[in-house]
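Here we start with a single chain on its own, the form predicted alone, put down as structure tokens.
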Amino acid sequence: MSAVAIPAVRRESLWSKAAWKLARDRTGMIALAFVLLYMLVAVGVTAGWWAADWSEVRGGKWEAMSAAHWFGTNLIGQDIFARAVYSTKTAFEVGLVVAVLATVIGAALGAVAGFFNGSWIDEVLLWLMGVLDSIPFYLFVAAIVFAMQDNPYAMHIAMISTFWTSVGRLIRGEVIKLRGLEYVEAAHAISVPEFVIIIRHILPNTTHILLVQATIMFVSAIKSEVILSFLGLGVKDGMSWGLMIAESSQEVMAGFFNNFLAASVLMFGLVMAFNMFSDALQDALDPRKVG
């Protein structure tokens, strides 16, 4: 009697299921395409392929849209389109730096707080999160800017110092649940060091949360940078959509809207696309929906 072959059951991981679901999300894919387009523009600016002459005076005062100047020129004759394109690099630079560093800091401190829940370490980290959350964001940024004497990274430091707390709280709650699972207890049983357990066995299981939070913070950082630059607390050496909007505050009174429209439209496109992609990514990585 011949043995009956039992077909092997192929188990898909959370990531493969999430990728499959994300690929079938038409809205999410369209949003991702727009984000990648903006990223290509930012990479091109960094490489010097375009908008390298954003600060040069190439026309007259407040010239209208034309083949030579797609969005016209500003008060001193600089090309508005080149300035708006260059600002895309600024947005991506700020967004990526703040999102990556705030996520890493929040993940590390949140994991430590959750793993040592109830100890003095947890109490100190919770107190620190509470203190930072209680300080009004823009007052905190202004204090750091003045304290660092116009250091170009003052805005980055201020945003990272406040944004990590939201990640830290989420990871703390997740780690409190994970630390009671069997594989963590087994690691304890064979005397694996606690910080090795956190890094190798717990944090990898929070990656889906960190990825979603990083996309959310990317958008928050861009919006905050625009507001801070508009208030004179953000970008100091370069160009930003916030600086363009600040410049347009006087031009709008004179009936010239090109600066305002160029910065607002490009910022709206990036923020909207990234928000839509973030929502699609969150749905795809939700374990309750990835079935």
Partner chain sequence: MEILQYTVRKLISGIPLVLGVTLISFLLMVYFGPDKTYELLGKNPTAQEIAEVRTQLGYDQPFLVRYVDYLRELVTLEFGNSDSTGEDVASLLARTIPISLALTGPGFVLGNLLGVLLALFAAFYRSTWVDKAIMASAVVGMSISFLIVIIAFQIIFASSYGLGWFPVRGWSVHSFGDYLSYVAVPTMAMVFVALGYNTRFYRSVLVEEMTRDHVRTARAFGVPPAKLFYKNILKNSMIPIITRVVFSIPLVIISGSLLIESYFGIPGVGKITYDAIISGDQPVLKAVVGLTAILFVLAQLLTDILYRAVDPRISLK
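Think of the rigid core as the biggest set of C-alphas that the two forms share within 1.5 Å after superposition. Positions refer to the first chain, counted from 1. Remember, it's a predicted structure, so these values are computed and weren't measured experimentally. First, how it differs from the form predicted together with the partner chain.
If you fit the rigid core between the two forms, you'll see the Cα of E123 move by less than 2 angstroms.
For I197, the Cα coordinates differ by 2 angstroms or more between the two forms after the core has been superposed.
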Contents of the next structure:
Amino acid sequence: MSAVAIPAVRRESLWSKAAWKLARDRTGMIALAFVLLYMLVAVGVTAGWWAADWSEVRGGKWEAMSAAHWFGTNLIGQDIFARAVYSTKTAFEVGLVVAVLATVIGAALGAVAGFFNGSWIDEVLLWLMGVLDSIPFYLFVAAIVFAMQDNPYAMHIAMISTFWTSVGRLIRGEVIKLRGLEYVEAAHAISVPEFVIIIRHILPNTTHILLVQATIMFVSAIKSEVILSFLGLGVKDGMSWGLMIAESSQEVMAGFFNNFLAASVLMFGLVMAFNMFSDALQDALDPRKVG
Amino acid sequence: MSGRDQIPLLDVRNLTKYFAVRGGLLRRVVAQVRAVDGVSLSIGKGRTYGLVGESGCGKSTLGRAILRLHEPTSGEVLLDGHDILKLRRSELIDRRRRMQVIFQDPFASLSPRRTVAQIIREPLDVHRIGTAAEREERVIALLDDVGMGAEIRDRYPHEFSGGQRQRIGIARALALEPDFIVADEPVSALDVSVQSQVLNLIAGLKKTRGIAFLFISHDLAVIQHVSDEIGVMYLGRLVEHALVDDLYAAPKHPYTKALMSAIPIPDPKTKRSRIILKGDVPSPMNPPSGCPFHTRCPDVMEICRSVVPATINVGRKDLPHHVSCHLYS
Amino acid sequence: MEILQYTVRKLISGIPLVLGVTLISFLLMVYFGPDKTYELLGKNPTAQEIAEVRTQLGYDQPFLVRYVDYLRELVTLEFGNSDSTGEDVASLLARTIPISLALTGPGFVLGNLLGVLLALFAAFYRSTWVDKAIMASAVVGMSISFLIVIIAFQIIFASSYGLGWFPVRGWSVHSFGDYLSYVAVPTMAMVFVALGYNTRFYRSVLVEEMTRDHVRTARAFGVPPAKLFYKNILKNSMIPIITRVVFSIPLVIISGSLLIESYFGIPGVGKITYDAIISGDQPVLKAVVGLTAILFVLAQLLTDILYRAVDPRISLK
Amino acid sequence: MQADTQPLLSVRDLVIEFTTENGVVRAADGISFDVHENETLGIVGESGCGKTVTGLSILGLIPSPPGRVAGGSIRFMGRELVGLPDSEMRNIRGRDISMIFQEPMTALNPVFTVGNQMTDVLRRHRGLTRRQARDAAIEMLAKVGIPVPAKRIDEYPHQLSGGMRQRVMIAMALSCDPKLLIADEPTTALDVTTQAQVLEQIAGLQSEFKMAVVLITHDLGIVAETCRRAIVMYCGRIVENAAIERLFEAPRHPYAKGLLESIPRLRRERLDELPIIPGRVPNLLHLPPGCRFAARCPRADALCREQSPALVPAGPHGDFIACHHPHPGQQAEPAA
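Compare with the form predicted alone: the form predicted together with the partner chain:
Zooming out: every chain and molecule, the one shown earlier first.
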């Protein structure tokens, strides 16, 4: 009897609704296009299509921009453009590894803490998050670098170990909130096993938080990498925007800005695009967003 | 009153549920909230027990404690004579098939990222009832039972109005063919014109399927329509219980009288004297001594302040009318 | 009396945090950290010499003893002498902390004040072009790395290629005028970097408060906008604001100043921490880590007391 | 007869629009009604019918963005309120027209005491000193039945119960002796026994303060007991405007009739099946071209589905109705 006047769109899940909203967000889509462009550059570097010669000396000291060297050359005559392009791959690698792993760890531990809210497990996890948040970041990275004897992934591990806590706290809070909702009680009433309740009814409803957090951590990871590499605590083998800026910090005093500008502008573009995409994603996924 | 001398379907004896309030550095229990304080009631097969009371009186907690969604502090809940509070978790799973629940908030009671079919099928999946094809058929039949068409099976909850969601929630509760359903304020979040639709649906289910209900509501008008008998709760205790017509014709407890007289009547010609209670409901963390209602009772006597009134039957033996009030002892 | 009791209780409950922080850092930096034995020895040391140095460094002690020693150092504030300069660590910190505070203080305060101010503008003109312009600038600001800002500002304001108004690097402060000239570029950089984040955060807090029911009630009683902002919005937003401000203090003192101080060559805590990281100067690092943990516990205590002051619903229990 | 005197409040063709992601929604569409001095007017309807935004628009409190008054006029004591600058509107709010809201738990500022919030209003609108304002506030609190007002005035809202907070709201609303009180679901969040207390309070104060009241509610029982006249709204439109006796005795609009019949109420005889209005309220984004109630209406025909009925006078007593095929209404008019 109530099968009257059901609105037009059929089978509209919350996901398709969010995707539709995102697709209509023009700034968000432009930002996404930029991100994808950078990603293509990074993929190309990995596949060896371009910038494979970033470490070769191909010119003189501090050459100006030219057709051969689009952004000129550095102190020892390496092509700045190739180095900047190659660094895109480094940035993506750091960003992806850190964002994905920190999100996964944060989601898992946050969900556990939230589900065992009030028990000792929750207390221990909360304590761990508090501890990790209270260690100065650079010191923590340095400590891990020391402890891991110059392992190339020391920086990644340090970032993951500190970044997951923010995800963990958010997910913990959300799980506690969702556990009190009536549909979880309804699942209990039909004897759905606890772990199925977590997997089927609770975690899927935290994915919007995870997606947004992952984009935010991607950006943080790229920005941290640059500073850590500059300080000599980050990327050891290879090239990154941070190392380029470290190189350039001597050059700028001598009036040569190409290295600095190339790294800065490329990095700014990626971070800006990602920030804007992250905002659009958040708008599209936010269930209570009005106006 | 058939079945009066047989074992009732559900017999709740002296059920209590206290919530501990913790405080201090060592998180010691500093106080107890007596949400449900020694409630006894029984519900026969296919009958509807209406439980009425104002917010914070413990009626929802009682419903959840009976289902063991909140673990009761003490007491017994006998289903066909077997105490379900003594069951281990694994044994409880099987017993849960017979007891289901319908919730108040239609927007929070359905999992938002699952389709209607998935939601209604879940109990069948969990209890491994029938083959996949049979389950699909069941879902369609259940949707039909609650007045919804099969074409909505692949839609998501957010596409429906409150009344439609409530129907889906009812279909889920019916999936396991329970004998007993706790309906916790199932219409109070709905608009008035939709309330009646859902009430009719529930009344129909009771009639056609012989399901017993514990129907919890704050609204005496709503509860009158669906109930056979009614219990009135105040501060965690049952203060009056009678068959529905008895209670409406001759309420005994001063609180019941005040509650009934407070309902606005949609008829401008009816003018009546209204009992206006003084003050507010006391905190269940710190309930008054003696009769819990004595702080607001218009007929309060000296004895009410110190002695908890016993529950006595002021009706006939075959037509009991229980009341806990010193006025009648 | 209530406050005192509460303070004691809160400090006691902060002990696990300090233990956790120190334990993890100790494990990483000292136990798994580099072995300094050979740095202190000449060429071709004898086994006896090695053993002597190891005893001197405490390497022959069991883990627990060494960790408890560290805790004792923390409680007594006697961290020994720096490995690289030989200076007493406590006096090293006493010398450098004031410099860091003087360096980061103005930027921190300005960054938050301007953030609140811009956020107020954006929130007040919500959904208009003013709001959109402020928020778009905030995203741009958030997208520029701190490092790039520091270098760029140094070029623009301090170097001979730019305006050349301020000293390029260093910290030779003898007068208030000196102080201003040395602190100017770092402060601008800090404000620039923090502003985007702060504005966004404060705007979301303010907008949340602006849409509350009691704000509508106040409007319905004719309360004018200025008073509305003070009484119904600002005071009610104090809890998230306090949380953010107080908890960033420990990080600003250590992490925030590390990059600035090492880049500008300013002898603050950040600089000595950086030098200690590079040279593996464990006494200094242990002291910095331990003190940061204690700062966090104090920050927590401070926020709780401030919460109580701004929100009557919160009691100290 | 009311029609002879100048109405206190006169709303004409009011249109309120909200911008949503899926398009512009008209939350109120062509609302017209009058409120006379000392009169209690009820506005009833189900959620989303536009009754609350209509109340808010009188005080210029439509949340903007996303909402706005898109047309029509609101005249209060002969003065146009639509388009009035905020600075002038502020002198009316809380002094000439007051409003109380549904949620007593959140409607007061949690970080200031009750007294602080009340004296603010008194000092602003009545120019009292701090001392005088405090005394006046205590007096008002006593009037709304708050025990020990001199102590309660220094408490914070969270220390009071829901019923108590709603009384504080009422005390605040009446403290400047307004000519019009808009009460938006003032008792919906309260328990029945508390609701009875608060309604009694409002009724008593109305005769003492000689003000008009616009009572917005979904509860027809409350309307029947407190109002002289009521407006029934459906889907952003007024469908019927009638004196209480006529509305409850013989509703003309099929929706009003259906609503009256379908509400669960205490009955002497229990019915097997409650009367219902079939179907559900249409989405404001996808409104039918004709009468908005047509799809659920037992009397609807082709005309109803094509053409929207206008709100026209019905009968000699100032009633209005928007229906192509109304019920006849009361046959024998009672002697006025």
